[in-house]
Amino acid sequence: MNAPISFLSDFGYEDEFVGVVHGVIARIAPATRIIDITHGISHGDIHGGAMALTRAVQFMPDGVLLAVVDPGVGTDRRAIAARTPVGFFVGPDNGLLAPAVAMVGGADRIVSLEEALYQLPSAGGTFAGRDVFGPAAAVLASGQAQIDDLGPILDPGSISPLLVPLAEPAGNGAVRGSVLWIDTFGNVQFNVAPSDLESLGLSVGDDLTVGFNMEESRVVWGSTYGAVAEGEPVIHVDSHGQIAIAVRGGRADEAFAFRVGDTVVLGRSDGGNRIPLEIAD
C-alpha cells in the first residue's frame, strides 16, 4: 500500500506548477494520495516554509513530506531526501526541511538526489519540483526505490540548518522573543512558550506589557479572543501551543506593525504600573 505524500510549496495557484507536480507523481505512482499542506508560502521564503512545515508535520500521516521552497534552484544547492521516524522528507538543502526533521526525531539517512534514473529529463534546470523532487517523492512513497537508490549518502553534519531563535530572559521580570509567523488573519505568533511567561509568575487573566519598536502596550493574557472587547488586543496561546497576539475583529500585525523576525519584549504589568522593560530596537 502506497504511503501518502504531504506537499508544501511556494508555487501558488496562478500557474500550473502545483498541478504539474501532482501529475508527475500520479504518472509514476498512480495509487499515491497527495495531501496539499499549502502552496501559499511567499515566493522564496525559506523561513516561512520551514515554520509552516514544522507546524504541520505533527498532524500529517507517516509517509513522504515533499517541500519545495527553492530560491536557489539552478545553483549548486543540493537536492536531498532524508529518512526519519515518520517517513521521508524530500526537498532542497537550504534549511527548509531542517526544523521539521529535528522535530520528528532527526534523520538516520540523508542522500543527495543525483540518480538520473529517478529524475525527469529536462532541457532546463529551473523546475526541480517537477523533475527531481516530485519523482523522488513518488518512488519513495510507492516503494519503487529505496532511499539509497536515489544518490550518494551525505554526512548529516553537512546539511544546511535553519536557526530558529530562542526566547531569552530580558531582565526586570521580562522575556525577549521574536515574531515567528503572521497568519492570514493577522495573528502574530512569537517564539515564546507559555512556560516562559509562567516562569515570570504570569498566568491567564494577567495584564502583560508588550514592548516593541520603542513603545509599550498593556495587553491582557486571555484564554480566547472573546476575553477582550471588539478591536482590543489579546495575548493568548495559539493552536500550535505558542504565545501569540491577536486583535479581536482586527489584525495584530497592522495594529502593532509587526513583521516576521521583529524583536518583542513581554513582561509583567501590575495594576497598570509597568515594570521598566528593555524595549526592543
Second form
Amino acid sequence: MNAPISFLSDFGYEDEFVGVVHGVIARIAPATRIIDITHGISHGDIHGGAMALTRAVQFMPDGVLLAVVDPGVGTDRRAIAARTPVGFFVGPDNGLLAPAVAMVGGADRIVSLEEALYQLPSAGGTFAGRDVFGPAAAVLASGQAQIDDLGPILDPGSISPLLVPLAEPAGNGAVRGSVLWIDTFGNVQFNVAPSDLESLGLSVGDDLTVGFNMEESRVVWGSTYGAVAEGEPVIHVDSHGQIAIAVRGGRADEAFAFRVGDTVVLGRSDGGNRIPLEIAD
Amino acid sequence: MNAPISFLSDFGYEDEFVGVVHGVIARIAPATRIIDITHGISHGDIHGGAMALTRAVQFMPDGVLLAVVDPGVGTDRRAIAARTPVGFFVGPDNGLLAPAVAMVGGADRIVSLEEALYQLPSAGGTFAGRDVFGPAAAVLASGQAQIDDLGPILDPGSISPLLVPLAEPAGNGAVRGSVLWIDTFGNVQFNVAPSDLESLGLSVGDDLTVGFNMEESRVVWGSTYGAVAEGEPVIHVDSHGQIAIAVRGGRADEAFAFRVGDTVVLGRSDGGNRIPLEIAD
Amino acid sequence: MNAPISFLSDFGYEDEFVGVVHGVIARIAPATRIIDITHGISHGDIHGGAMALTRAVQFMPDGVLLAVVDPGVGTDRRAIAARTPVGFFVGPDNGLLAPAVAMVGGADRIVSLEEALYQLPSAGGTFAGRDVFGPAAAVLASGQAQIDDLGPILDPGSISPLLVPLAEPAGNGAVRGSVLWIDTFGNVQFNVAPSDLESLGLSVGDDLTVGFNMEESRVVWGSTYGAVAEGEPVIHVDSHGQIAIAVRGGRADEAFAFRVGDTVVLGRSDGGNRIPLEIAD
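To test you: the structure above is the form predicted alone. What is the structure of the form predicted in complex with another copy of the chain?
Whole complex next, starting from this chain.
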C-alpha cells in the first residue's frame, strides 16, 4: 500500500511548519505523495477547518486525511486516527474530524495516538503535526504500521462531535439559518438546503426575502450568477449543493456585511408577507 | 503519455479550492504531476493572470497549462482547451490564455469544453476548476482523451484576445508606455522594450527622464541593481527582457506611487529637453 | 542519484516565481521531487530565512537544500553551493546558509556558481532563483553534475557567517537574551536554552520574572501550554528545544509587544530580587 496523504492545517504560509511536516513524511515514507488541501485555515478555527475538510473530502483520493487545527495542543485533548470507508483520518480529537468522518460513512476503528515508537521524540510538546500526526499519517499511508499499532483502541463512537447549527422553520413561509462559510471571493454559504426552500413552495426564478440584521432585501433565486446583472445579488445552489448568496462580479459578504455564524431568515416575498427579522449575532 | 500539469489560478490560499482541484486530478490521473505556478493572482484579475502565465510558460515543462481566473463563471463565457506546440492550454476563454498561447506559437486546435462525460456532475455551476477544467486537464495530461473528445471544435482563431497596451513614440526623444506588472518586491515592469529606448539613442549608463503623474525624475539606466547605491532607483532590463524600474534595497512602486496600468513617459534627459508629462490614469 | 530538493525562499505566493523555479527544475530533472519548506519569509529577511532553514533542515530528507532570500541579487554577492554531510546547500552567500550548514556539521566543499553551462541565459540578472540557483539544485539533485563542475572552488571556511546574538548572564540570578523568532501563532522564541535557566537554579514549575521594555512580569515555567489557564502566559521549552513564551489560546507577541531582536531578561522571581530591566531595541 502506498496511498496519498491529503493534508489540511492552519499552519499558514509564513513559517516552515507545512514544509517540515512534508519533510518528516518524506523521510518516513519517501514514495508517499502529499496533496495540500489548504493551510490557510484561520489559526485555531476548528469550525472553519472542519467545514473545509468536509467540503474537500469527497474529491480527494482514497488514502489518509491528515488535518491539524489544534488550539489545544499541549493540553489533554486526544490525538487520534480513525479508519473509514475512504481511508484513515489523522488529527486532534477536537471536533475537526467529526463532520468529514460522518460524511464518508463513519469510523469503524479509532485509536489514541500514544505509541511512542511511531512518534518523533520532541523537546516540547507543541508541534504535534511534526511529532505525532505526520508520522502516524506516513506509516498508515505506506503500510508500515496498522492502525492498531498506533495506540489504544477507543470506542468508535467516542470521536468528539462538532456542533453545526441546523436550519429551522421560522414561520410565515420562512426558514431561519446561519452563515456556514464565506469563501475568499466573498460568496456566502448558508446551512440551508434547496429542499428547505422548496418546502416553502419556492423554486428557481422566484424572488426571496432575505432578512438579516434587522433589514429585508429582495433577492432572486437564480440557477447561477448569470441570472442577474453585474453587481446584483443572487440566491443560488452553490457548488456544494447548499443555498448561498453571491453578488455577480462583487462580494456578497461586503454587500450584506455577513460574517460566519450570523443568523439569516430566507422566505417568500409574495403578498407583502413580512418575515421575522433577526439581529446579527 | 503522462505529462505534467502546470496550474495557475486566483483561488488564493485560504480555502480548499486548490487542493480540491489537485484531488480531482489525482483521482482521474493518479500518476500525473501537478506544478503550481501560483494561486495568488488577484481575484478576477484576468490581465494579471494572463501576464503571469505569459511570463511563466516558457519555463514550465511541456504538458498541460491549466489556468483559472474566471470572473465570468456561471455566465455564458466559453470553457476551452487549446492545442499548441508546447502542449494543451485549458481554461476560460476570457483573454486569460491568449497572450501565452500566442507566445508559444498559437493554437492549431481549440475545442469548447462541453462533453459531460469528461466533467464532474455539479450541484451549482460555479466551480468550473473542479468540475470542468481540472478533469479536462487530467484526461489530456494522461492521454485518457483526445482534445476532440472534449467538445465541439471551434475556429482556431476564435480564442478571445486580451488587449495589452503597446508603447508608442511620445515625441521629443521619448516613448510613452504603461505599467504592465508590479511584483511582490515592488519592482515595476513597463510595456517598453530595450529596443524602444535604443531607438531614441539611449544605452546603458545614460540618464533617463521618467515622466509620471505630472512629475519628472532622472534615473540612470543601469545593467542591474548594483549600478546604483542602496535606496536609489535604477532603470534596467528585467529578467523577462522588459524595461523596468527598481529601487535598490527598496520598492519602486512605493517610491513612485506606480500602479498597474499607469501611463509613463521615458525619454532622454540631455539638453534640458522637456518630455511630455502624463497624468496617472 | 535522484535526491529531493527542499526549497525555501522569500518569493511569496502572489507572483509566479516559485512555480517558475519548480518548472525550471522539472525541465532539467523531471524525476526530482521538490518539497517546499516555505516561501513566506519576509522579503529580504536573511535572518528570518536562516532561522527557518536551521529549524527545518534536520527534518528534511537528505538531498539538496535550495534557499533563496537574496536582497543582494544584481550586486556582487556570491552565489554558492556547499557540500555537507546531509547533502548540498545552494543559495546566495549572504549569511542565509551559514547557521544551517553549521548545524548539520559544516561544509567540506564550497564552490562559486559561475559556470554558465549550468545556468539559464538571462535577459536581466535579477532572478537568480530561476537562472542560477534552481538549475544548480537540479543538476546536483539528479547527479547530472558534480559540485566541482559548477564553478571555482572556494575556501570551505569562507562561507559568509550570520551573527546570531548569544544569551549572557545579566547578574542577580538572571540571563539576558533576545527574541529569535515569532511564529505565525504569536509564540515567541528566545535565544535562551533550558540550561541557561537551569544554571540559575530554575526548573519547571518555578515562577520566572520576565523583564522587557522597562516592565517586569511574573510567568510560570510550565512543561507545556496546559500548565496554565486559558489566556495566561507560560514559559516553556518549545518544539525546537529553546526557551519560549506563549499565551494559552492567545498570542504572546501581542500580549507583551515583542518583536524579533528585542532584548529580554529572564530571572528568578524569589526573594523580591529585582532583575535588571531592559529597554526594547
